[in-house]
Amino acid sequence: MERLQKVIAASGITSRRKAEGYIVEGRVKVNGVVITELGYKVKKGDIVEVDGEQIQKENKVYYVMNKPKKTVCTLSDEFDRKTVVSLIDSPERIFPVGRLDYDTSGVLILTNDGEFANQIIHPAYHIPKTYDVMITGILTTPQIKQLEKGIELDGVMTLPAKVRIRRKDLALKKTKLDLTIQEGRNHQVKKMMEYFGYEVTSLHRKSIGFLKVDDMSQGDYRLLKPYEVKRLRALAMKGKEE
């Protein structure tokens, strides 16, 4: 037997956390009976419905894409901008794992596995993510040390970051750097630079853990290999323990 929220997440409808909300809100039925108990366990053969529709267990798929600029990490867009999901020809109903901004490119995972997605993006799992960043301004040594110790954003300290300066253009007052963070807060890299008064003019996610897209053009994608999915799960669990 499996917990009801896990069964819902396994169908690809939503994440386990959101599934718990659906249960509490009375939107879930098992064998025609509304269930609001989060600890409820589903037996083999039980019929589970969400908002009146029976769920089916989906075949789990995992893609990695080199997200192109001028695309959004949503399933649809009110301004009719191109979505990352529309670029992938998949029979399964997939969604992006986390978000990259409209003007940001780089490594993006898409899947229909809500539990896996949560492990990748939840701050508790501490998977390192490295970004290629260009800013207006010259990042100073004291500022680098602050980033490496952690700075306060929105009232919460960031985890220690790694900074590698790749180029300082003193004439144009620009700095190109690699920044590795362990979290995935909203607009985190841009906010970290804004903390010092700098504007990010170019942003590309180079890697999530070991996963890179150096050999892929923007917009290209591929299925993750089973061992890559396994390694990402292991990396997430290792990060949670540290």
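Positions refer to the first chain, counted from 1. All values reported here derive from a predicted model rather than from experimental measurement. Here, rigid core means the biggest group of C-alpha atoms that superpose within 1.5 Å across both forms. Compared with the form predicted in complex with uracil:
- Assignment of C-alpha atoms to the better-fitting superposition places Y221 and T140 within a single rigid part for the change between these two forms.
- The rotation of the smaller rigid part against the larger one between these two forms comes to 37 degrees.
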Given for the second form:
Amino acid sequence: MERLQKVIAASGITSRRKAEGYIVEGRVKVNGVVITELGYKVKKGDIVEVDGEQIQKENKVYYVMNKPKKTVCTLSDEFDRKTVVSLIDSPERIFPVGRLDYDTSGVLILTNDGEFANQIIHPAYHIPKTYDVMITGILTTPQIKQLEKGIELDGVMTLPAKVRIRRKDLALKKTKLDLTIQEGRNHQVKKMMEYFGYEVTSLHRKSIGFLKVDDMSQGDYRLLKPYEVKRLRALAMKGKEE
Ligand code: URA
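Same protein, different condition: the form predicted on its own was shown, now please give the form predicted in complex with uracil.
Entire complex below, previous chain first.
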């Protein structure tokens, strides 16, 4: 048995919050009877209608995109900037799993499966995400050690990160590195570099777990294969046990 607003949201016609509004407004019927009670439990086989139209359970879809720079991961933008969702031609109400900044490119998963999304982004599941980072300044060995141990950001320690220096340009005072983190806090990579006084000048997410977009141009996307979704779920489950 599932709550009525959840069943309506799962059909993809609207969000759970808006579904609650529909119920209270008397726009929802179950087996032909108007239900205005939030949290009414729907049984298997019940017929749910919204504004007289029977709803169907939406298929779950999973995409991976190489997010281009100059796009936002919110569903709409107050400055009318292009959203990642608008780049995907999908009849389902998909949303990005976690956020990449406006000026960040790289691996982004989009789906209409909230539970899956939570497993990918929640730090408890420890899925490694690797970023290709360019910073102003030369990252020192003690700083690398600190990143590998964890640093305090906004009062909370980061989980141990992995650092791989790819290039140090002593003349131009720049470092290019791969940084692998297990969380996805807001602007985390930029904040980790700011902690040492460095500015991130370029940021690209190379991978989420095994998932990469090396063979895709920025803005390209594709459906994930069922085995890839399964592998991502398995990775999350493994991370949770560790
Ligand atoms: N960390 C950031 O600072 N920005 C991103 O877009 C992703 C990770």
